[in-house]
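The data below hold one chain only, encoded as structure tokens and taken in the form predicted alone.
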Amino acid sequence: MRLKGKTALVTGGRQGIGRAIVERLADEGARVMTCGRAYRPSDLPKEIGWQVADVSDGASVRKLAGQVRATFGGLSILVNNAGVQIEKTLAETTDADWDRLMGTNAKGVFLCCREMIPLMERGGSIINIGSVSGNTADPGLALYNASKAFVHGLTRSIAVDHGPAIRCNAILPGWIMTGMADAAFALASDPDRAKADALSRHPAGRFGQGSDIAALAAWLACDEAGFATGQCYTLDGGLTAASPLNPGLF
């Protein structure tokens, strides 16, 4: 119960990584609210608050901040998890693609941090979900890669400008088994072979699960992590630790 007495907002908590984080923070004792663009999921535990919100829209995020204040009075933990992925190269990308993806993945993080920081008057922890793709570009995901690089940079700036009252860190997942990962593998000419090759490059011997990311988020949210700020924590099963050489040939 490391988070007992704390309040948390997790954006994009309907499914995948966001849902795993919502449930872990609640299990650790936090009062948790999450949000999405549509109705409340029927299987969301009743103790979890739900708000309809579009993080890419300033008015919607301001309304969300008002709902957080009315419900909790203040905020201890903000997890910016909401994100979308578009499987295109830069040359294929349209203006509408830019507005949709950067609006959620980049502007959404900016808006939520800007509106929620004033609610963290007694101090708190911001956790942004970045990606290893923001450091090493995955093919066919041009805007997604760029949006995550923005998140990493913004994370460091928030830590510098708003410490020591607010800590801000990012988690950089690798291949976590969600629908987004399946869509990325589907880009390959042979998705099954691509998936097998990716798995072979993980020293941990497996792909990640949402629970892996949630465990790190829970630690970053708690007081034990009081000296952790301004960092981008890669959590990828060792994928990016290896050189590009195929270990099977050596």
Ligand SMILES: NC(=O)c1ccc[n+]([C@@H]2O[C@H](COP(=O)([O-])OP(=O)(O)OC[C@H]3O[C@@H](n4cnc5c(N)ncnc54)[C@H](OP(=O)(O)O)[C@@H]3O)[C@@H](O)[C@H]2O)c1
Contents of the next structure:
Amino acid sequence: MRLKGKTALVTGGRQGIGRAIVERLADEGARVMTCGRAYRPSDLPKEIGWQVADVSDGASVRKLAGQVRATFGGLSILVNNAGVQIEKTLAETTDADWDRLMGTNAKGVFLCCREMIPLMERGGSIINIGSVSGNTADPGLALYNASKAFVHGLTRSIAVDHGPAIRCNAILPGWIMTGMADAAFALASDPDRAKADALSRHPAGRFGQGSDIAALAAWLACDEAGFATGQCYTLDGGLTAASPLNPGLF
Amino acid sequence: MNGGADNASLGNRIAVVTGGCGGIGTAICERFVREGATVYAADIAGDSRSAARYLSLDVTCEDSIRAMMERIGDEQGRLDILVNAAGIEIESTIEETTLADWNRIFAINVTGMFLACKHALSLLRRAGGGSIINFGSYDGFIADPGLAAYCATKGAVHALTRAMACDHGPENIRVNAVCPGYVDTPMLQGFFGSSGDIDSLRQAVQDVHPVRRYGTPEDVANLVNWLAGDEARYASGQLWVLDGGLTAQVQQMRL
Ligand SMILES: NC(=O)c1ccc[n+]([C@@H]2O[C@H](COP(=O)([O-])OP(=O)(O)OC[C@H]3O[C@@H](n4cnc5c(N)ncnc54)[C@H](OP(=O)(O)O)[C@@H]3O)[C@@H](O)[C@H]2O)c1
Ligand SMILES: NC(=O)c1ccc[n+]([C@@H]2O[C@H](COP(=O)([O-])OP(=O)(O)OC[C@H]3O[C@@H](n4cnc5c(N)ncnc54)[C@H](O)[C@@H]3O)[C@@H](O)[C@H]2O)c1
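Return the structure block for the form predicted together with the named molecule; the form predicted alone was the one displayed.
Below is the entire complex, every chain and molecule, led by the chain shown above.
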């Protein structure tokens, strides 16, 4: 119960990594609110607050901040998890794709931080979900990769500008088994073989779970992580410690 | 990169290349000669395949390094460029690596570099400054399987490069490291030894590279030549990855 007495907002908690973080922060004693673009998911535990909010929309995020203030008074933990992925190269990407992807992954993080920071007390922790793809490219995910690099850069700026009151770190997941990862495997000509091959590239011998990311988020949120700020922590089962060529697999 | 003698960029320069008879070292020596430099190929192996002057050298032996610098001092009075390309690779995990293996690879890849740099300083100062180019590797950032000690030596090279750049920058001595990916040399053939030679794996290896080929010693010499010359006069303390885009990617699934 490391987060007793703390309040948390997790964006995009309907499913996947976001949901795992919501449940973990609540288990650790925090009062948690989450949001998504549609109605409250039926299986969301009743003690978790839900708001309909689109993080890419300024008015919607301001309204969300109002609801946080009305419910919690202030905010100790902000997790920017909401994200979308578009499987296209740069040449295939339309203006509308840009608005949709950068709107959520980049502008959404900017808007949530700008609107929530004034509500955050000393000792606050912001956790952004970046990606290993923001450091090294996944093929066919041009804007997605770039949006995550933006998140990593913004993480450092927030830590520098808003410390010591607020700490800000990013978690860079590798392959986490959620809807988003399955969509990426679906691109393969033989998704099952691709999955088996990808698995053999993980020194940990498995893909990640939402709970793996949630475990690090809980640590970064709590006061034990008081000296951790401005960092991008990779959590990928060892995937990116190895060369992309990995001749051991030939 | 321009590569012709018509545009010689290293005229009047004195250069020494350790490992100068190896795959990459030979290409560097040839390039430096074409660019107008006086070049010493220093190597423990006995035959220089380039037009450089051969010097017998064991980088692990301080007396051998001293003797080399004395000779260059006697013959040239100064040194402008030091390239540390001597290196070995041991293909094993730490479990299979004996303490003797470990000490040997550190002696050549790290201590040898330390000794060459240390004893080159006075000659570099006599030239009013100079350029040191070390061989790191992309393996100093991420791992290839079964190369543990080698990866560790290259990480040490990267750190030493930055430290020396910091200490000797004020004397106009620039220090950089070149970090190649897969370059077709005897060392790479050795690495592929157990799984087949690079030719049989050619297609597979090429396919993983964004530029769809692996590197040649000449590719590496192009970068070393630039770092050695005056165009790179503001470049110091950096680790220059040259890998055909290999490490810009996350590991590539085979689809
Ligand atoms: N899975 C992986 O392997 C992986 C790897 C690296 C990084 N990540 C990152 O981890 C985060 C979560 O990914 P996931 O795999 O859990 O994805 P997911 O299952 O697709 O979940 C994404 C969540 O974001 C919400 N969302 C999307 N756009 C939104 C918007 N404009 N406003 C508010 N909410 C929005 C969605 O909810 P609604 O539909 O209700 O709006 C959904 O709950 C993302 O930032 C992703 O980039 C994932
Ligand atoms: N080939 C690659 O793919 C690759 C990749 C990354 C880094 N590198 C680095 O580039 C450098 C050159 O590699 P290469 O591919 O030309 O290898 P190579 O084996 O062809 O050449 C290495 C040279 O170093 C010499 N040498 C070894 N021990 C010595 C000692 N004690 N004293 C003096 N000379 C000694 C050898 O005789 C040889 O000529 C090395 O530092 C290597 O680690 C190579």
